[in-house]
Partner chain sequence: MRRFAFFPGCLIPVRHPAMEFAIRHTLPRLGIEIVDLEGASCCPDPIYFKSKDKLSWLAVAARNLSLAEDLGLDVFTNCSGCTATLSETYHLLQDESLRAKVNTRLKRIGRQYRGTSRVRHIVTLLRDVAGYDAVRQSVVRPLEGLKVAIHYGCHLLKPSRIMQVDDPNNPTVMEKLVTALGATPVRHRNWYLCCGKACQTEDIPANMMHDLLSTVNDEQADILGMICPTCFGQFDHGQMKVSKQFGEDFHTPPIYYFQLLAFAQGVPYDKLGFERQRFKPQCLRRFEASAAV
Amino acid sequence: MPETPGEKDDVVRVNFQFRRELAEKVEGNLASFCYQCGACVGDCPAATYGDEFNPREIMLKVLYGLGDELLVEDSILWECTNCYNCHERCPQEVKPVEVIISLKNMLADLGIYPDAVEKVIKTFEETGRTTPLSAAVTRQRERFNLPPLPPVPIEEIQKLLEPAPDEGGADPTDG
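Write the structure of the given chain, one chain only, in the form predicted in complex with its partner chain.
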């Protein structure tokens, strides 16, 4: 429908708050350099073998500040295979995969994860490993004459996971 003056509600407004929060994440600000050339799409396995995923479109939504379309349950972001082809191909060094991971960090701040992802994160935070040890594992290792696995000093790891007050980006409410 053609826009007529006065119908301001049809105008897409850039959500700068979303962009500021994303820029606080490690390498979250890189999308600003995207000029929408689409070099990231051709070699993207998720774009090739799926119907919806398109890294260029995700970068465009970031530029428009359309966080509401990305930061949702069952977000398209989780279709990324983390293959790094887009990082390799981007002429602007946008690193789309890193922007996507920064967006996932924002999802995490909202407490939104797929179940499988949340499970691995929890195992790591509780044990310092992503694959837990068991008696069966110890037996298997002994069979191959491998040394016992040294314990992970989990309290040291957990101390590192607490955000510091002045480092920015860890708390979405401090925007």
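Numbering follows the first chain given and starts at 1. Quantities reported herein were computed from a predicted structural model and do not represent experimental measurements. For clarity, a rigid core is taken as the largest C-alpha set superposing within 1.5 Å between two forms. What changes on going to the form predicted alone:
- Shown in the overlay between the two forms, fitted on the rigid core, is a CA shift at E27 of 2 Å or greater.
- Once you line up the core between the two forms, the Cα of E125 ends up 2 Å or more from where it was.
- With the core held fixed, the Cα of T138 is displaced between the two forms by 2 Å or more.
Right, and the form predicted alone of this protein, after the form predicted in complex with its partner chain?
Coming up is the bare chain, nothing alongside it.
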């Protein structure tokens, strides 16, 4: 039987390698239990107030293993607010937010993240805090009768951030 025009283009091949890689980063193969009911979209602030973000569509792409559509520059994944509403609504306990966070981590591993995220990373690497301590923060804490923030053990944090020996870092047994 001859192929009709476009028929070959309609075939989706599942990329199981991508799904295995994602399963290693998140609690196993959670995405496989998603049956596309759409409950995750109901209270999603990013879907409600944005034009393109849709956790159900993201989960569908994960089911098909379409990592090449998710792990890209300017990925829609960064619009997720990590509010956990999708997790609370999911009847299958798939935890779409955990899947999305894992995908964001995969993006970060590839060095793909928005400028704002890069700024938070740099601030954390330099100060051990995700937002810089300022006079305004100190005044707000005093206003609410909160104690001053304790110093951050920056040396310990920087040591934790060093690459592992198998990633080109120093060998901890050398001494």
